[in-house]
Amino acid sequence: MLRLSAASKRFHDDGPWVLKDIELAIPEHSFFCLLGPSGCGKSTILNMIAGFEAANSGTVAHRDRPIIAPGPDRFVIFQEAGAALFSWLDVRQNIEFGMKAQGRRRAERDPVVDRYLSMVGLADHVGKFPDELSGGMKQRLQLARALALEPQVLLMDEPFGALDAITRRRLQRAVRDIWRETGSTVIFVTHDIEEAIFLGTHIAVMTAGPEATIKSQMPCRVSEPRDPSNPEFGSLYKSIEELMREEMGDE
């Protein structure tokens, strides 16, 4: 269980509260989608879980241990994969970088790298460098690099936001399949309702802010196929859309 209890955040001692009294209980092995309007503080919550930011009050904990810094149990997937990858290393070298830093021998690294190369569909591109890859391939490489370290929690900050619609859907399917296979806990930030329903086992909807907080949390019990043609999908979409419309002041 990963839990935020009355977690509040502001960036200056006398500044406004960005987040106020955040309450989240994220089950282990879940695919938890954090949904809300742009600028509401979703990424700030992710940064607190990652250990990049500290809450000014309240607690952020993983398995009852307070999160006070980045750690090997958590790994972040950023939206701009090109900036996160090592441009001077090829695909295989990028994936094994973290394991080399851990002191793991080549005989240990190779099967792990091969497994995740296959899992993300990059086995035929091992000798390429990041600037030779498409945007979708860069994101798959970033994902493989994270998975190779086998983190307990994978934090994804709108990772498909810069991709075209077809590539985005392909990667959504790939991430969902990988999550099922690895059993990691995934926390996925998005402002796209359809994406949250397609991916999530749980969804939390945030208020717009200032002093943003959690407006609603719900399990995402939608039968397959998970697409808008499914009546359960459409019903949940409408419910969440209404919650977000209230926050954005739409009629």
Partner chain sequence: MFPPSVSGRVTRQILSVVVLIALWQLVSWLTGDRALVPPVQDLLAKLLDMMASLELPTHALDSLRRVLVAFAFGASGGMILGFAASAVRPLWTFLEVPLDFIRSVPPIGFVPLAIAWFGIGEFSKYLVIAYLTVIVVAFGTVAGVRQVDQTRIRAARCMGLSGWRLFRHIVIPSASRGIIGSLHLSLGLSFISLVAVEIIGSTSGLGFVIMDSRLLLQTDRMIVSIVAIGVLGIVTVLVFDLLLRLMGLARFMR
Contents of the next structure:
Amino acid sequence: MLRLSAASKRFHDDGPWVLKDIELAIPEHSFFCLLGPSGCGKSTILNMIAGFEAANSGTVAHRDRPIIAPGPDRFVIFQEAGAALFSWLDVRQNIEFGMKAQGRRRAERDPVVDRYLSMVGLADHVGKFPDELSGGMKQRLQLARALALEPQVLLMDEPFGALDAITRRRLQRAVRDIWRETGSTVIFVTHDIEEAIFLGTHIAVMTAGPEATIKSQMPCRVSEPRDPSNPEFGSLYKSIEELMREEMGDE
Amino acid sequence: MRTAAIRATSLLLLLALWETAGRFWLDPLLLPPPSDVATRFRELSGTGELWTHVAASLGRVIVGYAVGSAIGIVLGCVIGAVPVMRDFFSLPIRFFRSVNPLALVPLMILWFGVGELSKVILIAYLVAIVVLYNTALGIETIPADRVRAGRCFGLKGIGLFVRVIVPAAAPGILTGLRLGVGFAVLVVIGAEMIGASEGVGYFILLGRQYVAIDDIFVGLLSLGAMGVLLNQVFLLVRDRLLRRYVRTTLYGS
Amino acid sequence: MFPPSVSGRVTRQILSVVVLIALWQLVSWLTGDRALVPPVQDLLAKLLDMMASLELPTHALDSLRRVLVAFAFGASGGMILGFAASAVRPLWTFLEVPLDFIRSVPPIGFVPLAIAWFGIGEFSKYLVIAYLTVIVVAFGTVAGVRQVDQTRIRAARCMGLSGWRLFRHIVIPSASRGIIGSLHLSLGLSFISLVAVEIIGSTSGLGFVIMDSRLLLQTDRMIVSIVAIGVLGIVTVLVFDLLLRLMGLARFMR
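Alternate state requested, the form predicted together with the partner chain (shown: the form predicted on its own):
Now the full complex is given, and it begins with the chain already shown.
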């Protein structure tokens, strides 16, 4: 269980509260989608869980241990893959990097690298450098790099925001398959309702900032296929859209 | 604020260190302490001697720079905009750009004498080459869609050139103009050391002949101040008057 | 503008060389003074002459040695200073303004001071050529380190890297692009400083040959040396780039 209790955050000592009294309980092995209008502080919550930023008050804890620094048990998939990947390392070296840093031997590393290379479908591109990959492939590489460390929690910050619709759908499927296969907890930040319903087991909707907080939390138990042809999908979509519209105002 | 405080302290500390070193550890004739340099500066500026030299150098730089940048911008526009010219001039420009600027000083003096002409020609030539190259490059690298957008407004020929192409190439032109300032100051000092009877370069070399190191320091400090001043004027003009031309919408933040 | 038969980039580039040479010959003929504006055949003859007498190679080697020695020391010093100043922020705040001021003084200005302090020997020459490299590379290193993408640092921290390992495996490679850029720039600048020290107080090197030809009014010898030092500069920078590539450093330019 990953838990935030009464977590609040502001960036300057007497500045406005960006987040106020965030209460979240994220069960193990769930696919938890954090949905909210842009600028509401979704990424800040993710950064607190990752350990990049500390809450000013309240607690953030993973398996009852407070989070004070980043660590390989929680890995972030950043939106800007180009910036996050190591441009001087090729595909294979990027995936290997984390395990090397942990001091794991080559014999131990190789099968893991191969496994995740094929899981994300990059086996044919091992020798390429990040700047030779398309946007979708860069995100796959980031995913493989994270998975190779077999983190308990994967944090994804609008990872598909910059991709075209088809690539996006493909990667969403891939992420869902990988999540089922690995059993890690995924926390997925997005502003796209459809994406959240397609992927999630749980959905939390945030209020608009400042002083943003969790507006509503619900399980997402839509049966397959999760697409607009399914009436369950439609009704959940409508109710979330209603919640979001209250927050967006006239926009 | 904190940075400014550290910087101010650092400068004071540096001056204090220099003063102590010059006065107590080393020969003050070899490393004149700042107070001696300041006294010498007052003497030299009091008699007007220093200003004669600074004015001579600045005058050469300004005239040469004005002529050179005008030629450079015009030629650069033509070469950048006409593909045939671009091909034709690419090798000559590469050759002239690779010629060492200081190596040309003796040649210019040999050809045009030790007077003002050789210095102004040399400065103008060097500024023209660097401005021309960067202007042409600026025009070549304008995104095609920006020119197409201009054509959608019905612009063509000279109108398109003046209202879209030149403003779009402004960052390149400004890069060339800024590099030109550095070349102009460099080469004027070189020319004044080799053949002149006034100017900051001449003054510094004179200081060496008389082993008057305080004079050399006064000369170097005015030289640095000249460089900083010209650069600041350039930045002021660019950021106040030409601000809009250096904004980029291409790459986001 | 050109006859229709003349087309294609290469043709135009060759044509430009031909036109340039023809123009030079015309000027030479118009001035009517072969000694002042020597025609191309005279320059080529002088070149062969200077090669045969070993004058050109000897002085070129002196010049090259000065640049390479000074650059090696300057570049290492600049990187050490830059990394040290990146690690200890106040150090850089302390150094930035004075270094920036020194950088804005053209290197030729320091030649008389260096000679007055250290004599006309090789040491003062190395010093004048090297100091600018130190400053340029230090600025490049600090800027390179400062520009390392925060996202990348965070990604590495997710993997458990911190402290020295973060610096060694992420910061240095990410900053390499800026550092290599500044090395490239300062190598080019070294040749300007080289000529500065050689035309003011030297008895060897191509800059000396240029000054010596001026006193003896040998324009052909002077022009050959001017072109030679330009070529030396280009070739050195090209070889430097090639070496970086061979050392496998090209990947850091991505």
